[in-house]
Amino acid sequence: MKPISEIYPLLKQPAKAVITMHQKPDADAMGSALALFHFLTKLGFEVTVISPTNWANWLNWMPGCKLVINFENNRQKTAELLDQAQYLFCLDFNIFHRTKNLAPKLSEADCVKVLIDHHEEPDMASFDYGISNAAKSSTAEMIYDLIVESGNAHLIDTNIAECIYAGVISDTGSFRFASTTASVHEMVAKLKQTGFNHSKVYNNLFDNFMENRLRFIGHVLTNRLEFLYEYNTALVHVSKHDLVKYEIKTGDTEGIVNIPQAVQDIKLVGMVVDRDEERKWSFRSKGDFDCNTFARKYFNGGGHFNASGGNSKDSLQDTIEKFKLAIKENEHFLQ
């Protein structure tokens, strides 16, 4: 994989490009993709954004989101677009299988493939150009870097600023995570000069849910949260029945895993949601517990040092038991 800087001169020649991100995209994945979409469009590119799956309704406010194609609902059109693409930009994932059923299409695509991501252990052999920097706060920040370092900072407008800011505040926990460096704040100061309304972005991301989600969270915290103080760990487990009862949709469980971190001495939080095809895990830690290694070792996952995800084909009860055995094995890291 060649350095991302080597693609900058190529951006002067408009071409057909496809941008994609990981399945069930969050604010960083969608925000970085749409920021890049607006930027490349300004350069004269013919650009299409493709999501491997559906996404949360509370992302629909983002400028350009209505143009994003859902692969699961438009497989033939997606195949045609990838066949025609001269560039494929892969954002916020480090290996094709994180795009679920879209992965084979991406692997087969005969075009220049570019990786922009901040997760550990990227599959660099699958990309022609790219950058993978786990120290970055978000992929959205990396899109900002690309725009500035390619000499196009003057093209950043309110649409691009909103999309970048959305990704950054989401992945930094509203600037509280350790990945929030001085350069992140400097970037936000530059973005504010475009005149975008940061309060509107925050409200759209965090104050834009239905009543059922609030009642669902109350139910989860009352009945589905277990504290394992001997391991300084909290466990949240959501059943399929819970999802149906409260009419939970994509994105409605976002952020719940962070809530138990507010409890004193809790170093690790594991949250598992019982989906139809698998059990989805989210892990969050404070301090020196490595969520990335933990998720890779026990739950076919990965991510960042203090935030990662995984999955299991086991039943809900079996995967919960596996989690409890895993934290027992890692007891010395959790003290």
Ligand code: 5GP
Contents of the next structure:
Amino acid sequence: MKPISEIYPLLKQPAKAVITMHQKPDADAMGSALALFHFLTKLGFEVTVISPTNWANWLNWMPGCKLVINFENNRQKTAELLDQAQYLFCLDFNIFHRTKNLAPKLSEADCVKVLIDHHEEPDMASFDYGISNAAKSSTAEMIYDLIVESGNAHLIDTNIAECIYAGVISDTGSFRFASTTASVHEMVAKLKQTGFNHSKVYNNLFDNFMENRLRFIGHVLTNRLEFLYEYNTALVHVSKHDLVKYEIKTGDTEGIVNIPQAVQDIKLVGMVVDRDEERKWSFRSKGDFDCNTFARKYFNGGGHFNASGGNSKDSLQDTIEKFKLAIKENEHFLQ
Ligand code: 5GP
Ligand code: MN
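Now that the form predicted on its own has been shown, please provide the structure of the form predicted together with ligand 5GP.
Up next: the whole complex, starting with the chain shown before.
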């Protein structure tokens, strides 16, 4: 993989580009993809954003989101767009299998493949150009860097600023995580100069749910949250019945894993959701507990040092037991 800076001169020749991100895109995946979409469009590129799956309704406010194609409902169109594309930009993931059923299509695509991502352990061999930096707060910040470093800071408008800001506040837990460097705050100061309304973005992301989600959170915190104080760990599980009863949709479970971190001394939170196809895990830690390695070792996943995810084909009960054994094995890291 050649450095991202080597594509900067190529941006002067507009071409056809496809942008994609990980399955079930979150605000950073969608925000970074749409920021890049607006930027490349301004440079004269013909750009399409393709999501591997559906996404949460509460991302639909993002400028450009209505133009995003869901691969699962548009397989033929996706194939055509990938055939015609000269560039494929892969954002907020670093190995094709994170795009689920879209993965084989991305591997086969015969075009210049560019990686922009901040997760651990990238599959560099699959990309022609790119940047992988696990120290970055968000992929959205990396799109900002690309725009500025390629000499195009003057093209940042309110649309681009909103998309980048959404990605950054989402992935930094509203500027609370360790990845929130001085340059993140400097970037936000520059973005504010476009005049974009940051309160509106916050509101759209965090105060934009239906009543059922709030009731669901109440239920989960009361009935589905267990504290394993011996291991400074909290465990949340959500059953299929819970998902049906509270009419839970894509994105409604996001953020819940962060809540038990508010309890004194809790170092690790594991949350598992019993989805149809798999048991989906989310992990969050504070300090020196490595969630990326934990997810890789026990749950077929990965991600960041303090936030990762994984999955299991075991039953809900079995995967919970496996988690409990895993934290026992990691007891010394959890003290
Ligand atoms: P979340 O818990 O919000 O779904 O994910 C936390 C972080 O871990 C995100 O950066 C996400 O991209 C990553 N992640 C979630 N699930 C997986 C997985 O199954 N495999 C890998 N490699 N990363 C994951
Ligand atoms: Mn991200």
